[in-house]
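To begin, one chain is listed below as structure tokens, in the form predicted alone.
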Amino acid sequence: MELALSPEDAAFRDEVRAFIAENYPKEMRVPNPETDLTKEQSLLWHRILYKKGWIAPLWPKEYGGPGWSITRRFIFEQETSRAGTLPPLAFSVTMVGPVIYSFGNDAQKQKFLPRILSGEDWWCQGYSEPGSGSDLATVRTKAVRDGDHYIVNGHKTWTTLAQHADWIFCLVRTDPSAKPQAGISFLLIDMKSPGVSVRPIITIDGSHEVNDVFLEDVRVPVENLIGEENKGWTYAKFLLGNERTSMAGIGRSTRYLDRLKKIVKAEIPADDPAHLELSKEIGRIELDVLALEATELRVIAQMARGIDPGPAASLFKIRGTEIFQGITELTHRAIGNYGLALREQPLSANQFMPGPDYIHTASEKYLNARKLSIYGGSNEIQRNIIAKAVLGL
């Protein structure tokens, strides 16, 4: 299925085929980009996109997106992820970009925005802590204002790729009096303050993506603050709408479907039972995805004629990730005893291993594919959002 475009829409997308496919760094296709990659490698398709011009999709061309219409967002999306090119980091561009464009000053804006863009800056993103994961408005990381300066003291947890950053936004509690969601703030924190540290959390797939990040009297300078103090969880609201609405993931789930069928095709005999039953799931995940992006290419019109998607960002968070989660573990059903094996380390680019090659990360893709129903506010609770937005319960 795809949007019926404009002869100019459909030239753009053909621009942006070639791009990637001249483009993508060769040192980037390895077999699981998200964890595989060194941070100076993971940023290599990013300043390439820079330097096009095309970094930042979702932006204004007056803070220097490339002004592109809602249209050809989607057409880039849809692209540059049936293409697997790894994403521009999510919490720099797709999160604190906007919300420091939309509401910091301008000095917060000179100071930050150009630095995401270019990729100078890493930021890793604060929300959750141990006993506050969906449910933000229970943060308990505490901000108390020392005349220029807040001290902050608390910890977050499942912090992805926190090991990399420069920078973090966190949600901190700076009126402890106030009813939950009205005494949240938005503060912007430097990872070299005295008093930050990070401790890794090996994840089930063996890999070290997420930490624990703990802030011990840490000084912050007021000027950091995102907007008013106590109405940070406006502009919490406003990041996790922008990060759910991206969590279709029709392209990823399409590229994964098309592996997952040549998996089928290889591993499982045509006259074996298991290979008419894997096809008939394979067809009712199929049938779900295009059900999704029908569902996406209606919001994408409705956003082209300036119409608000409401709480369609929740719905596709839960659908998007559980296709996803389908997928994989059809694939590692699919691999029979290839899924028993973890790798012991990430593969290079050029580096060999014995098997076909979809079998290396098939396991770890599965057991890391587990999280996708609880990041970015779980599944349960975005069906509440659903619940309670669109049927009134």
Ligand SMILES: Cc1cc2nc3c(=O)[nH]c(=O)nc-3n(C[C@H](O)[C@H](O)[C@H](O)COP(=O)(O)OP(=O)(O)OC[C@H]3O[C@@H](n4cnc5c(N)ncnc54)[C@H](O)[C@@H]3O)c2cc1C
Given for the second form:
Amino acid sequence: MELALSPEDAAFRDEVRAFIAENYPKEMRVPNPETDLTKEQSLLWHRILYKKGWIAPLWPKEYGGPGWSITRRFIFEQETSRAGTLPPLAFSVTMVGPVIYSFGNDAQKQKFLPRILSGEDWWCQGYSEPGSGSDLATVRTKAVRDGDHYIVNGHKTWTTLAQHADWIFCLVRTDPSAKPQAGISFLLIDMKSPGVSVRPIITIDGSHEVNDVFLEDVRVPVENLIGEENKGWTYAKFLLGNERTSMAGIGRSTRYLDRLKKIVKAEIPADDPAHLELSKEIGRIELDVLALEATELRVIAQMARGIDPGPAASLFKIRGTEIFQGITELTHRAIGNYGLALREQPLSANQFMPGPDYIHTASEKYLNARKLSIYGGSNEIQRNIIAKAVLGL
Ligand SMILES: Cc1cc2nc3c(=O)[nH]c(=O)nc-3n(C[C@H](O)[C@H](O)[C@H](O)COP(=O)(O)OP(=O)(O)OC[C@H]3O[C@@H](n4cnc5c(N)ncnc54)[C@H](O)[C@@H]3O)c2cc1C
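Switching forms now, from the form predicted alone to the form predicted together with the named molecule, please provide the structure.
Below, the chain from earlier opens the complete complex, with every other chain and molecule after it.
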């Protein structure tokens, strides 16, 4: 399914396609790029996009964005995800960058934005804590003013890729006596500061993607406060809105559906009843993908005419993640006994493994995809948002 494009936008789409085909690094073509690549490898594509001026589609031109229309942003997102490229680090480019250029002061913009664009600084997100996830307003990490510094103490958790991070953006409590939302501030903390430590959490698929981050008497200069003290909740919500856009993941689902069809063909004889059973379920999911894609195209066309998308981001997050989880479940069923195998090591692009790659990675993908309905605001929370915004409950 394609958006009806003007000749100029169609030419832009062709340019993006050709650029990806010619420039996407071979060493990034590994089975599970999110978990298999080193920090340096995962920055290769970031740096190529930076040189081209395409690293931050969302950003206004004055801060280094490419100045694309909504349609072009959508085309770029669709082409890169269909081609299976690893997106630039969302915590830097999609999350903290827009907060800094929207609410930061000039010194913060000059210090941080260029380094986010170039990939020199790697950011992680310090929102969640043990006991504060969906109910984020209850964060307990404390920041107490001491002259020109805040002294920060607390425990952040589920912090994705903190093991590589140079900086962490944190929600901290600066006024314990105020109502929960009113006492929170948004603070940028250098991960090299004394008192910051990172402990890995190994997830169900065996990968090291998330961490605990401990903050013990960390001295943070007051100049690292974004906006006003105790107004952090406003900036935090702005950031979450950006986090949930483009979660429909049509490109990714389409790629994995194609792969699933090949697996069923290769692994299950056509006269086996399981073949027919799986083919029917694949057909059902394919229809779901098409329906979601049609909805996404409709919303993009409305946004291009200046119409507010309403709670569409929540809808895309729910359906997009359910569909992708469904595909990984069917894939897991289709590979039969291979579903028991978990790799001991990540695979690099040049490493030889006997048999097709799905034999070694489909179980991990299935297990890893459980996270999708939890992070970025759980799917239950997204349903609450839709219930309030659409049904008025
Ligand atoms: C892989 C992964 C990576 C993550 N990365 C980061 C990161 O980089 N930085 C960061 O800050 N956080 C990160 N998170 C944390 C994530 O944002 C939280 O896990 C999420 O917000 C849910 O919070 P919780 O885990 O505390 O669960 P809880 O909030 O305790 O929820 C438990 C269950 O109850 C349900 N529930 C809770 N409240 C309601 C309600 N009001 N109505 C209906 N159901 C409800 C939830 O949907 C869930 O099923 C990550 C999580 C995962 C799994």
